[in-house]
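To begin, one chain is listed below as structure tokens, in the form predicted on its own.
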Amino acid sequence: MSASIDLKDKLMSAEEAVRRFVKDGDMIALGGFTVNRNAMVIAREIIRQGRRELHLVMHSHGQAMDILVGAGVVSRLELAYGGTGRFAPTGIRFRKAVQAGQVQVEDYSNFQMSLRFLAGALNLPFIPSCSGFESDVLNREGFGPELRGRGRIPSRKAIITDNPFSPDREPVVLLPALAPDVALIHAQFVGEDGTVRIKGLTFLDIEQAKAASRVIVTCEEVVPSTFLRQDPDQNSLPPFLVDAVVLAPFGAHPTACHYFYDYDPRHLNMYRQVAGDDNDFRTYLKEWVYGVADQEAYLAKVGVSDLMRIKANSSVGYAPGLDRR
């Protein structure tokens, strides 16, 4: 389907999209949960044009960190989590960088990562909460005294005060906002208006996409407007905020896309065997990303049969008997 105007300007190729919004050295929000809606086709893209000291913030992610971390192009990470479940319960990229003292790891609550992408979001500085006290996470701070106050990372990790409303002033925990430079979405539906539904659960994807200076939206169809104004209410994000569409049909393999496909068992099980050792994760990026020059190689390497085997009910949003295992 041809674009029309309002988006011709915003409609292009993942290495077009990263050669134009995504500078090396860039705070990057990554939108999706663990095996789902990661942006993959961004990830792969980031890799290939060979992006350096990039600064990861998510609530929490998976394989597209994973291969990010495990392809050098990531210096530092704030996040709550990173995994992808049953098949990585630490990402094994990540869990060897870190390891290894490649990376390094500021780790929140999976609220406080919510709080804080929300506060940017607001156009906030931080932002309160009375969630945490009883863990080490407002104890233990990953990034050192020679990064604090530099670039995006705060002079504190968080800072405990009185709450100036309560006469009792019962401590409250303030948060460092997050304001990205660039937010990483996968949606379903990109309107020829330039507008964005994401179906199913959103985790922090709106909230990022609003924090951050520039937004690439990747989407598995480009659709009339019309389809997108028959049910207004399910819109995500406004043509304004988004500054480039990717067309990339499966552009979340081998994560889910709700409605559209489940995660790849077979190939999150491929990489999990090869992940843990270096020469073989190395392969894998010479066969899985720099082999490939674009998503339609990519899901041609994957095969039609795989991809029809992980397709999801158009009713239930998944693949129901898909063997998981």
The other form holds:
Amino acid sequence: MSASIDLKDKLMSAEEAVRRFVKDGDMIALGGFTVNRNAMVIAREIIRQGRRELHLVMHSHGQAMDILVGAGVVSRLELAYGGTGRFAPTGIRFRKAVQAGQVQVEDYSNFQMSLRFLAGALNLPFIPSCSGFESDVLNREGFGPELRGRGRIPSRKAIITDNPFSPDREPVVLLPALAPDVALIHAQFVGEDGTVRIKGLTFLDIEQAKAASRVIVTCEEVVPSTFLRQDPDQNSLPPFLVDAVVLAPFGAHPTACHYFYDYDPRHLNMYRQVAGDDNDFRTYLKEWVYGVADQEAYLAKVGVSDLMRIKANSSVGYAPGLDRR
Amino acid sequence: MAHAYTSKEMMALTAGRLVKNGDVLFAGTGLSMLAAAVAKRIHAPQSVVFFETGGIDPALKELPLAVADPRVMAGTCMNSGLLDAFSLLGHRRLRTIAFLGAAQIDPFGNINSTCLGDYHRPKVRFPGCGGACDAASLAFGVIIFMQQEKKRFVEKVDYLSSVGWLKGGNSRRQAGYKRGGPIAVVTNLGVMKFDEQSRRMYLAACYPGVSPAQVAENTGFDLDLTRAGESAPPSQEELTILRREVDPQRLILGPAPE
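How about the form predicted together with its partner chain, since we already have the form predicted on its own?
In what comes next, the whole complex appears, and the chain from above leads the way.
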């Protein structure tokens, strides 16, 4: 990765970002959380370009995970939770794929996954934790011995040992660090120098980006560097950690992006319906992924009235009174 | 005076009544958001709600439908991230109470939110433990929401996602947990609690119109019924706040009572 801090070298289309920075078999960290700030533009582009055998790593993820799994481009997942809250308490395509044995899953907890990304971000080999003793989350391995110790998959899921600093031999859980190939982040702002600012909750995006070898950031707005440097306390990532910046208004749709738009209940409800049926889901992919060349075509298909419906009010960051049934 | 109400309304209010003023509440999706929001508005105004995503003490003018809903980020004392949220969850200075839900529960409050059947090729896959495993590990106490059915109240869970009192007695402490454990299970029929010594579940209260025998019929293991009382029905004030202020669109409450 170059240490360039000139956005000219990094600003590119989603097509170029995926072509250059996402490879078959990559371990991909998904930023955002369930219904918020999913990097949907990149997820759809990955499907369009036909990447294969991806290994997704995340804490709790929803829409991007579900569509990638549904499109058949994912072989393995490490996660704590797969769903979109009330819209799909369990991700529909995720559930189908796991039950059909089409993907291999390794379950961790949210805290455990957070710590694993943090360890990766700090370049630590592993990290201790005190969560999950005697649970199946620690006792059962999802990945079999044929995968263990290969590529980026650690030789063990977790190790329970004695705290070496305690005379009482109290137990401690050691978790392997995560160092993904790529992190996919959706942010509100990227400066002309490549500085990233995420508004609202940052979830674990900052650690995920720092843990990854390559970082793709999609953003609502590209702004002058001076705008972000006036209040640097608010910034999330320095420019030199970012490889690709994709300007993508409404880039998290149908998930939310704080201060820009709410999640889209109509789309998420429609998705839940079509995802339940294999044929309907194929039609969905044809219409909403393969059938739209870029974000502009995608937004034209969503339509002005739905985009206006979810537009956030600046006072609260979401769309007050939005019909979310 | 009797008012018509649904079992979901009763569950949210019952769990809300278990909250003490000043508690720090770790809320998930669904009923737990109702319980926390209603408690804060009625008897626990100084309690604070926070979410594992990092939203701390949001205004909750509108009901969040997921812990990453932008509504958990509005009017907060601060917005942070997962690591900050987990630092609060297990903080030794805080009486953190976590609300959890699950697909299966055993007599010691161990719960499953991961799968039914074989883990590698499950009959039914659920979302996974999310932050529940951590809340069950680190919080001061846990309140669990369940639908009371034989297939959900089972002798042994198919997958132990989040630890309760483990095998009962002192086993939770011996496993390495410094505090915590389930306080109560709130269902559509009543409230179960856990014996101080054995840590086995017993029926603490039935809702009005529900008999202990009815609870036993919907439980897949032996349940001590001898300590069962009756819950007070919802007051008009509780129902009004729940329906008008907390969930006016009935997003989580579902259909209104007939």
